[in-house]
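Single chain ahead, written as structure tokens, the form predicted alone.
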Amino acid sequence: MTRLAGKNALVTGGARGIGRAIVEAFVREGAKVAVADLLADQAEETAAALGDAAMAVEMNVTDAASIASGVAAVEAKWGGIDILVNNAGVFDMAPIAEITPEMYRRQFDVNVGGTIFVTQKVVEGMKTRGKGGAIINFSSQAGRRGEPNIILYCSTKAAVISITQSMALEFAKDKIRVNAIAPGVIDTPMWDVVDGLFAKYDHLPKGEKKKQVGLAVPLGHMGSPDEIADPVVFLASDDARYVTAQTLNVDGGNWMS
């Protein structure tokens, strides 16, 4: 398996979860890859269980410093970056009664900024070494649709699907394809705290959110970050040369479009 034999891969909150599932079926498909996080130790465990075709990078996706310096080190190790992940991203709920300007700005600044300002810096590589590229941004079944409580992290989810969009088209002339993914539900440690806030708010015992959600899926289940990473390949793929602004739903069936 060598869809991506010869590319180098960056993929920003690759230390666990769907982050950590993409990185390792990268490797598997022949990309070196990037394991981007703020999260230090474990962008270093998971690079370090993968060997040579791995590096651990400290960033910090609100902060333009950090991520200059990431990708720095990753351009000055294996000569540029030919795919992009932006699957960095944090959850919170709240009723808007509760919403404060910290939360909002959290959630944007990381779901929103982050996207665009490590997509900035990234794009700036692939355009000079003019081999074009691969770019995935991370949206969800909450971009899709509104759902009560959760104003912020939907409108944040919405936004990456326009982002894309208009990337890909700015992007289009330089052979620079952006597609993104809108997950479903998928059981990783994020869905923890995400049943832990339904509890609070819908009042519900702790574990009930999560068993509705999965029992809720089309296809009966809630998904596994490895059924996320695959579709990645895919759109990180030459089998996906003539795709781009595209945002393909991966939810068992959640949301038809």
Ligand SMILES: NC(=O)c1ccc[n+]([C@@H]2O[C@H](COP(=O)([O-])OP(=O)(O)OC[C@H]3O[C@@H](n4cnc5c(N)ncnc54)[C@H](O)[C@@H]3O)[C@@H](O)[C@H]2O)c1
Second form
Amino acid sequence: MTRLAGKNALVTGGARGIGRAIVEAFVREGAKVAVADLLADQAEETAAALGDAAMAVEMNVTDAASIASGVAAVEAKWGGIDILVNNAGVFDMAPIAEITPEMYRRQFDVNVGGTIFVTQKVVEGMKTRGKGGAIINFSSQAGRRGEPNIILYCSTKAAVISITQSMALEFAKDKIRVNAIAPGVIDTPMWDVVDGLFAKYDHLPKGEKKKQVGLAVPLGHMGSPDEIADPVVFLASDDARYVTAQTLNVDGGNWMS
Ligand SMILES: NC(=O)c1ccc[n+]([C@@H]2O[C@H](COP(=O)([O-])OP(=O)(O)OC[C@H]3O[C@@H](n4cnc5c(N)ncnc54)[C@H](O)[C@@H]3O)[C@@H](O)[C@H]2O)c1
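Switch from the form predicted alone to the form predicted in complex with this ligand and print that structure.
Below: every chain and molecule of the assembly, starting with the one above.
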């Protein structure tokens, strides 16, 4: 169980939900992990529970100065970053008549811009060290097809699939692999937001959408954060040394490709 021994990782959005499960799985596999999140207190708490193998970094993935200082802090402490997980993301939904420029910018700045600009900074160091690396981006089953009232989130997650392909081709010569995960419905704090918005727009009782989506999964249940973290470990490890430019569906069978 030490597939990531000797590796240093940075996980954005690592304070809770899927990100936290990835941080914990990476540490179990022998890595040191920087928990980078807007939620500074929760990032500290997640890192503190893991002792010397983890450090907390307050980072806003939409802010260039915050990205630069967070990445610099990790490089200064551990000498470099071998694995980057661009997991930070936000969900929102509304019919097109209610979409505002602010909603558009927030979704794209976090889900798309965050993926691009954190990668830009981390790859600088990976290239300088010349030891290659692994990057895992976060798409979604929502990036595989559109959904009513979810124009913004779906399009950001479709963009992540494309970004993953372009980055993989650009960085291949530097032995930096880039892949993405497309989760299905995963039981995290994000689902409180999702369920509340479906209650509003689809006129459902609170909790109903969450129940429905779990029952509709071919494997019969909503995913747990651990069920996403394990495939992320695979993509980060040398077991996936010949895998790049791919988006892996991890969704209990919801989407087939
Ligand atoms: N939960 C699901 O069903 C599901 C499905 C498909 C894809 N995803 C994707 O998986 C990823 C993780 O989702 P989750 O369910 O764990 O969500 P979550 O809301 O539980 O956690 C997201 C984390 O990202 C952090 N974050 C948000 N904006 C940030 C910013 N600007 N800078 C730094 N950190 C920021 C939050 O503080 C939080 O800790 C997201 O990219 C999400 O879109 C989730």
